[in-house]
Every structure is written in structure tokens, then in C-alpha cells.
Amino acid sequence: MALASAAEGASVAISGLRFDIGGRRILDVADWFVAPGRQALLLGPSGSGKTTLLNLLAGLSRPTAGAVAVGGRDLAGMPAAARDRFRGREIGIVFQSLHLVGALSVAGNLRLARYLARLPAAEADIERLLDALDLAGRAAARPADLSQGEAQRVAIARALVNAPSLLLADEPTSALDDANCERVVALLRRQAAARGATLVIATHDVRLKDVFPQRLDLPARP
């Protein structure tokens, strides 16, 4: 079975969103909409709730109030098992901490993502994806043997391997110099566009503030 490109990216719709922990307001977003296939930036300082918002968009957390919909599906309204299945097949995530499985090879990390989403391995397509990310020669390598740039590209490949309709990336440029920052952002944008996926990047990196056609600025919280 081939790795299909997303026919159309998923829309992102937020309405009256609030997230509290222990009575403390962590995030408050009245309304925000990203059209299918568009690319958007969440920009704000540390502690502004960027990662929290990505977790809500991924269905990893549930809001205190309000609604988060991806592709018209209300994530908070889904049963946990259905939300997990939806995330595995429709949402790709590049975490700030890459979370590669050290006991598995590069290709094995991608196979695991397919397995967890209950999808067939699609070996030929995994090879093509690794080749597209300049990782073809590293398929058998373990994460400990990769450079930082290679490991980041593996994390991007893993996020893309199930052909998601929404791609999320958390602080992908925070530790990079200008040249590598530009490369990683261009790579994420190019790969999302090639697959028709909607892309949302969360960052405090002001170098990106004018790169994206759409931006949500999150203020510092007291």
C-alpha cells in the first residue's frame, strides 16, 4: 500500500478556547481559523501557552472550555480511543524533544509510527520518504549515531509517514543558527506543501515572524 498524500489538508478551528491548570489560566484564544492546506505560525514567548495549544490541536489535552476542531472533527468530543486513532492517521507531530526510540533504527521508528496507526509498513514508500529527506543512507542507523540535523529530519519523516492532513511542529528552530533555521523551516514547508497538509509551527523564534502567511501571536502570561 502506497503512502498517499493528503488529498486536502485539515482545517483548524478554535472557538472560545480556554485551558486552566489548578485555577491558573494557561491559554485563552477567542477564535482562530486555518484553512485546509495553509501554513501558520504560533508565535509567543516562553510560558505563553504555545505547546499547550499544540497539544490541544493534537488531541493530547482537552480544553477547560471552548472547542478545537481539526478537519471539522471536535477533538474534545471524541472518545479517547477514537481520538488516538484520529491523531495517528491525521496528525503528524514534530516534538521539541524528538522522542525517537533509541532501540530502533531510523526505518524502524517510521515502521513503528505506521504500526501504531494500524497501517501497513509500506516499505517502498518509507524508503522514498527517507530519500526525500536525504536520509536514505541512514535507514539502518540508530538515533544515537545521528547528527542533530539528521535526528531532526528523522522526526520530521516520522511525523509525515502516515500522510497526515495536519502537521504540527513545536520549536523546531530554537537551537539552530540562522542557516540551519532557514533550512529546517523550508524543509517543513516544502514537505507539507508537497503532501497538501496544513502546517502549524509553534515557536518563540522571532526570525520566523514574517515567514508565514498567517500568524497567531500569543502574549506573555503573568
Given for the second form:
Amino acid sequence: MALASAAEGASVAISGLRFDIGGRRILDVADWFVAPGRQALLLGPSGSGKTTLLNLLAGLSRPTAGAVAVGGRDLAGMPAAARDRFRGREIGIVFQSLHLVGALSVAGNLRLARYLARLPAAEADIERLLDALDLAGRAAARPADLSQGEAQRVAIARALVNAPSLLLADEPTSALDDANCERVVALLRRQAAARGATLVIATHDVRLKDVFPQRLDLPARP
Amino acid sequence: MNLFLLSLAYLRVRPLNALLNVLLLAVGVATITALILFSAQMRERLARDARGIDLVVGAKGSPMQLILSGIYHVDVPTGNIPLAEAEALAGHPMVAAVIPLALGDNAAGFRIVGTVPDYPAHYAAAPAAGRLWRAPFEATIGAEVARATGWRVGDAFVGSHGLAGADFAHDDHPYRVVGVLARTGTVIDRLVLTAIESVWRVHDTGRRETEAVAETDHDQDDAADEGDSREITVLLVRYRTPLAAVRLPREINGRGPLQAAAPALETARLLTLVGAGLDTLRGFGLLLIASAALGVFIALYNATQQRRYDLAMMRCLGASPARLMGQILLEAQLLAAAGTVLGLAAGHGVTELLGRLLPEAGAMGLTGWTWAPEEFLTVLLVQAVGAVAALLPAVRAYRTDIAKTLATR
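Show the same protein again, this time as the form predicted in complex with the partner chain rather than the form predicted on its own.
Below is the entire complex, every chain and molecule, led by the chain shown above.
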């Protein structure tokens, strides 16, 4: 009963989730919920299935068993095109390798995100967002000309530009020293909070262990 | 942001590659366009010059030669025919009208044609200045002749024997320009028209039984020598009845020294001959387009490989597989469109340039400032080729497995 009520209003709801590749179990999560606007950590060593779980949360792959719901919508049950559209609007993703589109400028990358989600262009929003992420002068720059820190902030900006209800980040701090690690996590938390988005970070970085109130520990798999 | 801008951005990343493919396409399109324009205008011109002429009657020889010399004025005549024979034919019940032409000399490389006012009238050529000839050694010149020589009404010139160049000048018989015809876009623009008597008089003095009027002489001299020895070179004939097409040529060819040739038939034969050469060039153009298509294919195939992260990322951002596929197809269509536009411009430009620089092409009135319907087909062909070249890469983009792609780095 308690479970059901927790699932009802949850931003992220996982139940009985299993994911196999070639008969090998990669991931096994019984139940996990994140309330709207909350911030949570998926913590586990390499090979524990963090990225797999993130892909499942983003609707990029389909579970072998169980269900993943985002904002109350079951991802696996949606038709492919609807899932793509839902992901574009409701889920922002910051990948470990940032995957900025090199052919486009910083602002172009943000515009692309709006366009692909079939949202109207929002130049003022884009400007405000770049401002907030300390990228005000870099709108016309190419990704190749950005520093690593700038590029990561652009990736975060792109994940936020469609005002998603869920922000996912994969290993955002793995390559950073302590000072920068703190700065990036603070930035993600602040920006997610400012926009009312639920934040889920997947990481093996134990430095983040105590920063987040909610945590899912994924065990290492042999 | 839209798919168009995105495709453009991707093309800008590798400008030399895009440029190479566009240029290859453009050269292919230009080749084919120029050929289309050339053959369409040649056909048009051949048809326009021969319009309303059902039959050309002249001395025996090659029928093609008779048409080329009698209508288009590009080959030497087959010989001459007795005026009496021509007049007899003019009275034939199946003949509606005839126009006699007497050839043999040129003025500054332009043929002097002894004829009757019906000849310019047939091509709807009226004097833009002066008037038509009325007496021997008065000449009315075509627009192109006037332009090339600078002769105006009142100027005098002498003819030379032969059909081109000056090998034997008839200094003793100067012509006087009495009129310049308005431009008609037909063969008459390049002719010097005069009375038949002028040609007779030039050649009758001293050389009457060797060469009468024509450059080449044949065995009609005997016939010409008895009684009225006056000759003409060809007779342009218009039928009174369609039935004549069947009977008249056979009747003429089967009897006496005359030969009849139908322009429609000979022009078709000529086009077949020229057509083989044009087909070869057209094949060359298609080969260029095919190699450009291969270039586009390889470029896009590599691009989908290099951009697999971008493609996966775009799926993450909400793009449906169909949209990614559309982006790749659009990129190919942009290349194809650029190649087509550039190729069409170059094809028309080259055609116009040829028309201005080559005297032969200029004589044909070749111009790039016109369209041929087949060009539309070329445009469709190139767009289709672009789409086919992009199909496999587009399908690859469609099939991008996001999770797997993004995991491999």
C-alpha cells in the first residue's frame, strides 16, 4: 500500500526491473522511487549497470522485465515515436562524453534540442540559460573551441533547454578534481532545483555519496 | 533551427568534400544541358529552314547533299538542271508552288542566291532597310551578312566563284546592295539574294559550256547545250496535294536528269547520324553524374559513421528515426540541387559562349538564353540520383541503436 502511493506521484518509478544481455543479468532493481523535484544518486562501481539503468530511465533501451515510469508514464508501453517525443520534452540527459554536435555552434546545439523536441524556438530562454551557466560570451563558439568545463556546461544547458521534468547525468564528475567536482554538482543541483526538475546522477564517484539525500546503491557484478 | 540549417551546417564542416561532389554533378549536368540545348536548337533550326518545302529538285547525286545545299546552304550543290525541265515541273498538276534557286558564287563567304521574291517571302523576310532586288546585279542581303560585312544599302561588292572564300573573283560584275533583310532566324539571314539573271550573266561570259552555275559539274551539260541553255541549281517545291508525296518523287527520280529529295526524310537521316555522336557525349555526361552520385554516397556513408554519436544524441533529444533519415536525404538533395543549379547555369553559359565564338554554331543561331523541356527531366534525374545515393546512409541513420552507440565511448 505504501509502495503504491509512493509510485503514484513519483517522478521516477521502478518496479521489478531486470535487464539481461545474452542471458547474463546486468541489472536487477526491485523497487525504487524518486519524488518530483527530488535529487538522487545511482551509486556503484564500473560494470554495476549504472549506465544501463540510466538508459532505461531515458527510454533508450527496453527492460527484459519490470517497468520504468517517468512522470507516471510507463516508458516501455509507449510506441517508439511517442517515446522519442516524450524523451525530448520531459527528459534531459547529460552524457559522460558530452556528444555536442560539432557542426553547430553552442547556441545551435541548444536550438537543435528545441527543434528536435518540436518545441518553438526560444531565443530569450536560450540566452538566459547560457547566462545562468556562465556561457554568455560563448553562444557563437564551436564545441571544438570550448574548454572541457565550458563544454560540460553547454551539455547541461542543452539538457535543460526544453525544461524537462527529469534531468539525468552520467558520471558528470569522474574526470574532475575536488574543487571542480563540487562546482559541477552544485551547478546541476541548483539548475535542476531552479527549474523544478527531478535530478538523477549516475556515478561511481564516492565523493558524491553524502551530498545527496537519496541514493540507490548498485552492487558490483562479477 | 530546422533540418535544412542542420544539413547546411554539416555540409559546411567538410566544404571541400561537398564542393567536389557539387562540381562533379555540375559538370555532368552542364554537359547534358549543353547537349540538350544544342540538339533541340539544331532540330528546331533544321525544321524551321525546311518548313513549307515538300520537295527539293536538283541534279542527280546524293539526296542528302541536295537538301544540304538546296535548303541549308552548307554543302556544294549536286549540279545544275535545265531551266526548261524546271519550268515543266512547275506546271505539274500536283505542284502548288515552286521557287528556283541558282547557286555558284559567294560574297565574302556568304552564298549568292539567284532567286525570285517568293524566296524571302517564304521565310517571311522583309527588308529592314532598302528594298528587294528588281534588276540584275542588285542584291538584297540577309541580316547576318550585313552584320558580318558591314555592308549597307548603296555599297558595292563583287562575288567570287565557289561557295566559300575567294578563289576567283568576278571583278567585272559588281553587285550593288539595294536592301537589307530583317533578321528571321532562318537560313536566309546568311544569304545574298539577287535575281537569277545576275547569276546567269556572271557565268555566261566565256564559260558557258564548262561550268554554268554550280560549283560541281555533271553530265547535264549536253542537255543544257541544246536550245535554251539556261540553268538553275535547285527548285524548291510545295505540293498541291498530300498524294504528291507518294507519286511526285518517284515520277521525277524515275525519269530524266532530275533528282527529287524530301527534306523531312533527309533531315531525319541527318539527325540519326549526328545523334550517334550526341549520344556518346550524353553517355559521358551521365557517367559524370553517376560518379558524382558515388561521391555523394561515400561522403554520406562516411558521415553517418563519423556522426553516429550525433545521430544517437539527436534521438536522445527527441528526434524520431524518420527525422534523422530525412536529414541525411535532405543533405544529399542539397548537394544535388546545388550541382543542378550550377550545372544548368554552366550548360547554358557554355552554349551561349559556343554560339558567340564558333562561326558554325553562330550560323545555327545557337543561344543559351532558352530552355528545352528535356532539361526538366535532367533536374528530376539528378534529384533522384541524389536520393538513391543517400538511401543506404539514411537507412543506417534510421537504424542507429542509441544506447549501444552512446555506450561505446
